[in-house]
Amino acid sequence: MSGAGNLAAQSLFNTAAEAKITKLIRKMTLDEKIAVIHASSSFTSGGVKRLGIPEITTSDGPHGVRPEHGRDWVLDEGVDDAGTYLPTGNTLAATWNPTLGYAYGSVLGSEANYRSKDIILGPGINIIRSPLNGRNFEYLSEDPYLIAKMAVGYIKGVQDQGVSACVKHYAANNEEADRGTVNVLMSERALREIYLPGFKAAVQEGQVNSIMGSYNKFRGQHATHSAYLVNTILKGEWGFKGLLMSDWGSVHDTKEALLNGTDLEMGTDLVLMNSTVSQTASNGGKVHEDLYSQFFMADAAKAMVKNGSIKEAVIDEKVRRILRVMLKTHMLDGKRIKGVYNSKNHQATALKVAEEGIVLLKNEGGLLPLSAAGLKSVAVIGENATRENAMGGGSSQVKAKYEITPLEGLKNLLGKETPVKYAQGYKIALNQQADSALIQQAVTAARSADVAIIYCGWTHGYDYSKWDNNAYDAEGVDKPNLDMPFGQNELIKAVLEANPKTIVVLMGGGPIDISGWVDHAAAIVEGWYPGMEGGNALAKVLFGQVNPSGKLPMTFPKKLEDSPAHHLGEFPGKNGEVHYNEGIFVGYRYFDTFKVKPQYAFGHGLSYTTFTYSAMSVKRNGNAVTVKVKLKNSGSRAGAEVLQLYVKQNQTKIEKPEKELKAFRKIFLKAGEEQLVEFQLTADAFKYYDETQKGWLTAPGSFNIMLGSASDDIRGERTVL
C-alpha cells in the first residue's frame, strides 16, 4: 500500500495513539495546554516547542491555498504563493462527479503540503437555502445527498495527502450579512433531513479530521459552542473524534466554549482585530503577543481552571483531540508528504472540473456548438469576458499562477485566423447603470459579426481590498436581489436584437433574474467561476471540443419570490432572528411539491448528444431495493449523462416532498454505446426524521422510484411496495 493509502487507512482513534497522547498531556503544564487551544497568530495555533508539539498552520480555502499571510494579518511579499486556482465549489458540484471531488481535494492537499499548511479550511458545505447568500459560490448544493457525495470525495482527496480537511461552517450558516448575530430557528426535522446530512457524511464516511463552527446562533446559542449541535450531535451521536475549531472570531463565551465542545479558538472579534491592525502599524509590523492572551480560550480559560470552576480534564480533552489530528497527519514525527505546487497535472484537474461543471442551460435551433470552420468573425461582449476572479470573494481568494479569461480562451482556441472583436458593454463599478455608449459599441460589434458571445452575470466585487455594495459573491455580504447589475439586461436585449446568433454566458455564484430576455436568447450557458483554466474550458464547450455534461446543483427560480426561503420563510433574518418556515421544502423539494415552475430545474443540463433510457426494473430485497436501467447514447457525439434517482412516497399522512434525490451516476458513453446501470438503495433512502420519536422511521405506503435527467425530466418510474 502506498504512503497516501496508509494515511487514508489511519483512524483518528486507536489504542497506541491514545497512549502516546496521554503521555504527552501528562508532561504538559497548564500554560502549555492553554497555548495549544487558541490562536498564536492570524492563521496558527500555539505549540509546545520543548515537547516537539508544533503550531498548527491553517489556510483558506475551499478552491485553492490562500495567499501567504504573515503572522499578523499582513500579506507577505516575494513568496511563492501563486498556485492552482480551482473552479469554485458550485462548479465542482455541477460536475456531479465524486471522482472529480477526490481529484480536486488531492490538488488542495498536495499544494497545502508544499506550502507547509496542516489544515485546509474546506470544503464549505452549507445548504444553498437562498440564491441571495453571498457565499453560495463556495458551497455545493441545495440538496444534502449531492453535498454528501461530493464532500466525501473532496475530504478523502485532501486527507490522503496527509493534510487535514476542515468542513465548514457547522451549522445553519446560510446568510452572510448578519452571520455574527442572527439566531437561526428551524424545525428538528429540517435540521436532520436538510442541514446536517452533509456534515454527518463528512464525519462518518469521509472521516474528516476537523470541523469549523459557524458564526450564527442556533436556537439561541452561538453554533460554535452550541451544546446541542456539538456535544449532543457531533461528538455524541456521530462519534466525532477530531477537533472542532471556531471560525475566526465566532467564540463569544469562555465557559460555553470550554464546556460545549469548542477545541480550538481561532481568529478574533472585530474589536480585537482592529486593535491588532493598529498595534501592528505602531509596533514595526509586530502584533503584541498579549493580544492573543485576550482570547476567550486563553487567559480567561486558565483562570477558570485555577479557580476550580472548570476542571483541567476539560482542557485535556481538547488538547487530546488536537494531538490526535497531529498524529494522524504526521505533524509530530516529521514524516509528512512533501507536496507538489501548481503542476501540469493540477492545472489539468482545474481544466477538467471546469469542463464537466459548465452547464448548457438552453440551446434552441442547435446554435451550439459553434464551428470554427467558415466562421469569419466573433464579437465578444461584457466585462466578465476579461475579468480575473481568483482574488475575489473574501477569505477564499487565491493568488493564481495564471488565469485564462473567457476572451483569452476563445483566442487560444480560434488562433489568428478568426478575428475576435471585444466590446466592454458594461462597467463593473459601484451603482453603475446602463451605459448607452458602451451598449452601442457592443451592438455595432455584434451586428457586424457572424456570432456574438456575451459574458455577463455576477461579480466578486470591483475592489478586492474591501467588501462593499459592489460585491455580490463574497464573504460578509448578501445580494440585495436577483436583478442583473450594471445595466446588463439593457445590453443583452440590445445585442440579441442586433444579432439573433448571440450566446449568453452567465458567470458567477448562482441564479440571477434573466426573465426579461430569456425567451429571446437561443443559447444560454452557466459558466460559474471556472478557475484558472476557465476561459479554455468555456471555449471548448462553446465550440464542441468538449460536450457539456454539467447539471445544476441548485434550482434557478424565475424570480426571487419563487424561492421557498423568501415565499414561505425569511431571508434575511429580522430583529436578530431568522425563521426557516419552509422546513424541509428547500430547493426543488419546494418547487416540485408546490408546483412552482422554475427557470431551470435542479439537475438540469443539456448536451450536444441525446440519451435514451430503457428496460428500467426495480426489485426489492428485504429493506433494500435494486434499480436497473439501460442508458444509450442515441446521438452522434460522445458525451456523459447524469442519471438521477429520486424517491417519492405515495399515500402517506406524513408531510413529504414530491421527490428526493437518493442516488446518481455520471456515465460516459460513445455515440451509439449502451450500458446497463445499477443502483442499490438501502433502507435509509426511504426514511424520514420523526420529531416525536426523535429518530428515523419509514412511513407505511408504497414508493415510486423515478429515474431522470433532471428533477423535472423523469424518464422512467416504477412502484415498490
Contents of the next structure:
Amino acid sequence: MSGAGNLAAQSLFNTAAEAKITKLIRKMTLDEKIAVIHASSSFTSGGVKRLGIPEITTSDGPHGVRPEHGRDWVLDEGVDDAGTYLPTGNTLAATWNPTLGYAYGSVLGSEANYRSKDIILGPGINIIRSPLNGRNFEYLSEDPYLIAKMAVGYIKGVQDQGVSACVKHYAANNEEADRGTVNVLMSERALREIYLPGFKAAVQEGQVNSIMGSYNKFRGQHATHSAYLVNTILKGEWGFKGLLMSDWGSVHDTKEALLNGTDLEMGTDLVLMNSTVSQTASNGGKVHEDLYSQFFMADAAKAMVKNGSIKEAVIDEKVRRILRVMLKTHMLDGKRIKGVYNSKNHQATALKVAEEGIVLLKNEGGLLPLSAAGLKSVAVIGENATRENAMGGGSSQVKAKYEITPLEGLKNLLGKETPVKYAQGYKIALNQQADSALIQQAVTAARSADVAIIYCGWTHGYDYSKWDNNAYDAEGVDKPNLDMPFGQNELIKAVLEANPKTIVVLMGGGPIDISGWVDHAAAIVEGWYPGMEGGNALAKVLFGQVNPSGKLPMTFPKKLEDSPAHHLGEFPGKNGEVHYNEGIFVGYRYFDTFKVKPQYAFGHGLSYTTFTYSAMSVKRNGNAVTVKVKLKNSGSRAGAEVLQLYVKQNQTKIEKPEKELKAFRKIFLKAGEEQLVEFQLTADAFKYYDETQKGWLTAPGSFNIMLGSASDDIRGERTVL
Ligand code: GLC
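Next block, the form predicted in complex with ligand GLC, ref. the form predicted on its own:
Next comes the full complex, and the chain you just saw is listed first.
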C-alpha cells in the first residue's frame, strides 16, 4: 500500500467509510444492532448474516496468537494452532528499539490473519507500579515515554497487516489479585503524567483501532464504563474513533455501559455462567438457553431503548465504531491479507527481540563473554534451564511451535565438543523449600566444571496444563514478596561458593530479591521470558556471539519496601480501595528524587564494549531544543548503545521528579566508529500537568538536559535557559 494509501488506511475515520457505515446502520433492525454490541461466544462478537456483517473474532494475546478453545475454555484438540511464541512484553521493552516493536507487531498481525483473527488483544501497556503485580511480564515499563514509543511501533506493526490491535487495560490496572473489585484512587497529575500517556500515544500516534477497558474501578466507577476515562478523555479529549471493548466480565451495569462509552461487551458469560450455574442448581436444572441474551448490553439494553430510557442513537454510535473497525480490518470487503504462520522470518524476529532484550546486569573481571574454545566442561543448573514457559501466565499463553530452553540453546551453541552437565538444583512446586540433595548435586557439578551457569528466578506457575495454576508471573495473582522461591538462594550461595566462575541468569517478569548473594556473583544476566528462541539468544549472549544491548525498562529495587508503591503508596489495595499516594513518583522518578539506591537502575544494562560521549551541545530554538552529542564505540567489538535523554527542571516551586525520560535512541556502532546523534525536543518535553489549570504548563526557570547510558549513569549534562 502506498504511503498515502497507508496513511488513509491508518485513520479510522474518513468520509467514504462513514457514508458506507451510515447506509448499513439504516438497514439494521434494533435486534441486529444489539447483536453486534455484545459477545456471541467466548471470543467472538455478534454479526448480521442478512447484511453480510460477519462476527468479529478476537484472540489473545500480546505475545502470540492463543490456542483455540471452546466456550468452556477447554483447549481444542488436533488443530493447527501451534504458532510463534514471541518474547514477553518487558523483553520487548528492554530492547529500547521501536523498530523491533514494529517487527514484533507485524509477526502478531500476520499470524492473526493466518488464524482468521480480526483483533489481537494486545499490547498490554499498564504501568509497572509495583514489582509484585502478576502481569508485569506482559507489560512494558515504569516509564510512560518508553511505553509510548514501544507500543506505537507494535500497534502499527499489527495494523499494517490489516488486523486490529487492542491496547489494554484502560486504565490503572496495576494489580491482579483484586483486579475485579479494587477502586483505584490517584491524583489527576499522576493520571495525566504517568498512567495515561501510553494510551494517548496509542490513540494519537498509533491510531489504534480498539482499546480494552479494565476490570478495576477508577474513582468509584468501573473503568470500562467510566464517564471520565471514556467519554471525557478517551473519546472527548483524544478523539478516539475506534471501539472500546470490555475486558472479559468487566461490564457491571447496563445504563453505565450504554451511556459511558462501552461499545462492545465481552466475556460476561464468565460472570453469568457462574450465576447461571448457581441458578441451574437452584431452579431444578433449567439453564438459560441463550446466555448471551443475558449480557448487560443485550436484552436489558434493548428493553431500555424500547421503554425510551436510552435513545437508539446511543446504540447506533456503538455500531458505527464497531463497523469502522470492521472496515479497517477488511471484514466487509473480503480483502483480508493472507497471513503467514510460524515462518523462519517470524522465528528470526523472536530471536532478535530476545537477543536485544537480554540485559547484562553485572560482569566483574570480564567473566563474560565465555569462550567455547578451551572450555572443558560447563555445569548448567536450575529448573528454569529446562522449563518451557509459553503456556503459562494466563490469557497471554501461546502454544509454541517449539521453545528452545536455555539448556537446549547452550547445547546448540556448544555442540558435541564441550560436555554440559545438568543439575536441577531446585524444584518448582507449591511450598517447595531448599532441597539439600538437589543442591548437593548442583555443587558437585559446579565444582567439577570450568564454569557454572544457574538459570533461576521467577516462573508463571506450577503446572501450565492447568488453566488456573498460576503463582508468580501470571494473571489473577500478585507475588507475595520479592523473595526467591523454592530455596533458590541457598542453591545459588552454595554454587557460588563451589565455583566462583558462576554466571547467574535470572528468568521471569522482573525484579527479584538477590541481596543475599549479589556481591558474591561475578556475572548476572536478566533473561526475562525470552520466547521460543530464548535459549539460543541466551547462549549467544553468554558466549559473545551477540553483544548484549538490553536496558532495564523498570527499576530493580534492593528490597521490596524500597519501592515507592510500597514505601509511599499502597499495594495491593485494602477494603476495596488502593491509594496511589506515591503520585508521579513511580520507578526511577522516586528512586532518584528520594535518593534511594536501587539494585539496578532504570535504563541499566552493560555491554561487552564501551562507549564514550563527547561534544554535547544544547541549543534552544523557540520552544524547541536541539541536543547533539558524539557517540563513539571506544571498545574492541561492535555493539549498540541506548542513548537516554532525561530532562530536569532547576529551582522550581512545582514538585517535580529529579529527572524524566524524554527521548532515547539505540545506536549500533562498529569498534572505533563514531556517530553524531541529534535530538529535537519539543515544548512538550518541558511541561507538567497543572491540576488547578487542568492543563499542561511549563514552569518558569531553567532546565538541565542529561544524556546517559542509564538513569544512574549520566555522561553529559547541559543547562538550557
Ligand atoms: C483476561 C485479560 C485480558 C484478556 C481477556 C481475554 O481476563 O484481562 O487481558 O485479553 O481476558 O482472555
